[in-house]
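Single chain ahead, by itself, as structure tokens, in the form predicted on its own.
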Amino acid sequence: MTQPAAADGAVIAALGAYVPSRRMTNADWGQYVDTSDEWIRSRTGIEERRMAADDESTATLATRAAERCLAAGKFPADRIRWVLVSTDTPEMWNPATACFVQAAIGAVNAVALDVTGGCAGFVAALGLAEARARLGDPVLLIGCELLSKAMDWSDRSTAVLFGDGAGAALVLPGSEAEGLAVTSLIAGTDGRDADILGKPYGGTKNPLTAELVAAGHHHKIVMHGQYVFRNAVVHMTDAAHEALGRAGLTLADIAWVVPHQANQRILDAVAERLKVEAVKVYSNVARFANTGSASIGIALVEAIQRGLIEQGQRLLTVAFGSGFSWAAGVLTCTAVPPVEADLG
């Protein structure tokens, strides 16, 4: 195995979380749709999500979540340079959830920008950061989902998938900090595939009408799930070799493989055609279910609570999306960075 290199570009330099406290399990969704525990878990893996409370909306979750990791890193609100949201959900069509959180936390002298790039979202945007990052600017990057409201909760085949939460990571040139070193990046979108996984109603194509709402179609979420499944676990299996060979590593020299938590049967697959050891693919989609563009920093954050990531390892973390969006990228932990949450 190859030793890691010394933190240089940009690095993840803390990391924060925000769940809501409400758990719905399996068999919570019985009064809204024909199903049952077993038919979801055996499906998905699936036992429990997270949802947001009436008075939570995208704004706040993604704020927690930036709160808590600034906090973390103690890093000061007026230095971030940088506010980057990516979400599917946002808090409204116009400003940017962004927006919202910069004024909310204090980051008076960044600029505010969502980034919409499905559940690919966090990792692609990840690549916006390091570059704004290598040219020494602070990065406050936060993926953020409140997919509870915005789904049909009388479709059982999306509606049991998903649920709420929010990633923040604290982005910074390698020169001021050490954490998860970024040590190689790829994103990309086969667009003829947009149809396949999306929200279809309520742009300039589809504009709602009093007809559309009546029929539900302004919650309805369009996903042909054999199709889904199969282009996601080949471009989340291309992508991971892609950002390994851009490394110049080999899966034998990554400690975890941190996906987007889809469903474990994605997870399983794409471990599999890896040949990767399922017990070094991290997943907690069992308590958290989809939560999109959120479930990777998510996941960082739990992994180092429990102490599994260690300084010198190096992390492999891979996402699909709609789009159709894929993205992938190697992280050298030069040292393990703060986190704050309570993902309990």
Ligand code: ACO
The other form holds:
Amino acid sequence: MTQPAAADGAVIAALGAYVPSRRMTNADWGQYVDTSDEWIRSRTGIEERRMAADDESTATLATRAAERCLAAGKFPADRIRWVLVSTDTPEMWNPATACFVQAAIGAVNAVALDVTGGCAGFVAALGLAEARARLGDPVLLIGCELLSKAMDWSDRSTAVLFGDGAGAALVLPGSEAEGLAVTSLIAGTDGRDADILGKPYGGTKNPLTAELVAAGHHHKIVMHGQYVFRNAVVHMTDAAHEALGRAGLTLADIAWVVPHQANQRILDAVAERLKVEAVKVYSNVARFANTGSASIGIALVEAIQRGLIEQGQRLLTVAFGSGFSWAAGVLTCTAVPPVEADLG
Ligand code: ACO
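I have the form predicted on its own already, so could you send the form predicted in complex with the ligand?
Complete assembly follows, chain above in first position.
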């Protein structure tokens, strides 16, 4: 095992997360669709998920994670130069969700932008954050999804997969802080599969008309599940190898794989292909389900709260989602970053 390098470039100096308090179990789904705890558990490993309250929105979830992140890092909001929100379930069409978060946290000196990169958006946007932090800019990156308001509650093959939540990371120049140093980061997209997973109606291509609604169309998520599954496994495995190769490392150098929490069968299949012990692949999908681009931030916070991440370790993070897009990175722990969240 090679020794971790000292922090350079950019580091995640603090993290925060927020999940709504309302729990929805697999059994609860029986009120809405013809399903069972046994079916959901055996196909996905999911046992329950969190659902936002009626008065919560993407920006309020993201704001709570952002506030916790800044509190953990004792970092003043007015020093943030960029607020990046990765989401596929935005507050509204326009302006960016990040604008609402910027105002709510008082990041008055920041530019606020959204990234729409599917479930891989948080890791891909970490690459953008890293680039700005390398130039000296403090960045607040938030992955946030409110999927319960974006899914078709009558579609049992998609709705049961998702949950709501937000994870935030304070990304600083490596010269300024220690934490999870970004050692390598790769990302890719194959837009030929853009129509496999997404919300095809309600945009400019297919504005939702009364006729389309009458024909059964809606502005919620549609997905070809088995095709997504196969591609997730292949692309997450390849992306993991690419990020390791870019860092000049192998899986033997990695203490924890912290993947996008898509579903347990995908995580198990990726672990098998990577030939990494399943116990080294961090999973909380049973409790939070698939929270899209929020899942890796939440998983990192929880792993740190559980004392699993130690100084000197290297982590491999990898994600896949609509687009199809994927991203992976190696993070080197030069110091365990402070975190704040109530995930109990
Ligand atoms: N409860 C009970 N039965 C169900 C449910 C449900 N919730 N959902 C589907 N079924 C039924 C289907 O109707 C079908 O019935 P039929 O044979 O009578 O037609 C049967 O179960 C089998 O359906 P499949 O789609 O073949 O089930 P599969 O074993 O492929 O599992 C699943 C479906 C879980 C969606 C799987 O394909 C999968 O995990 N895909 C990955 C999707 C994903 O993770 N998307 C998230 C976004 S992208 C990302 O994060 C990576």
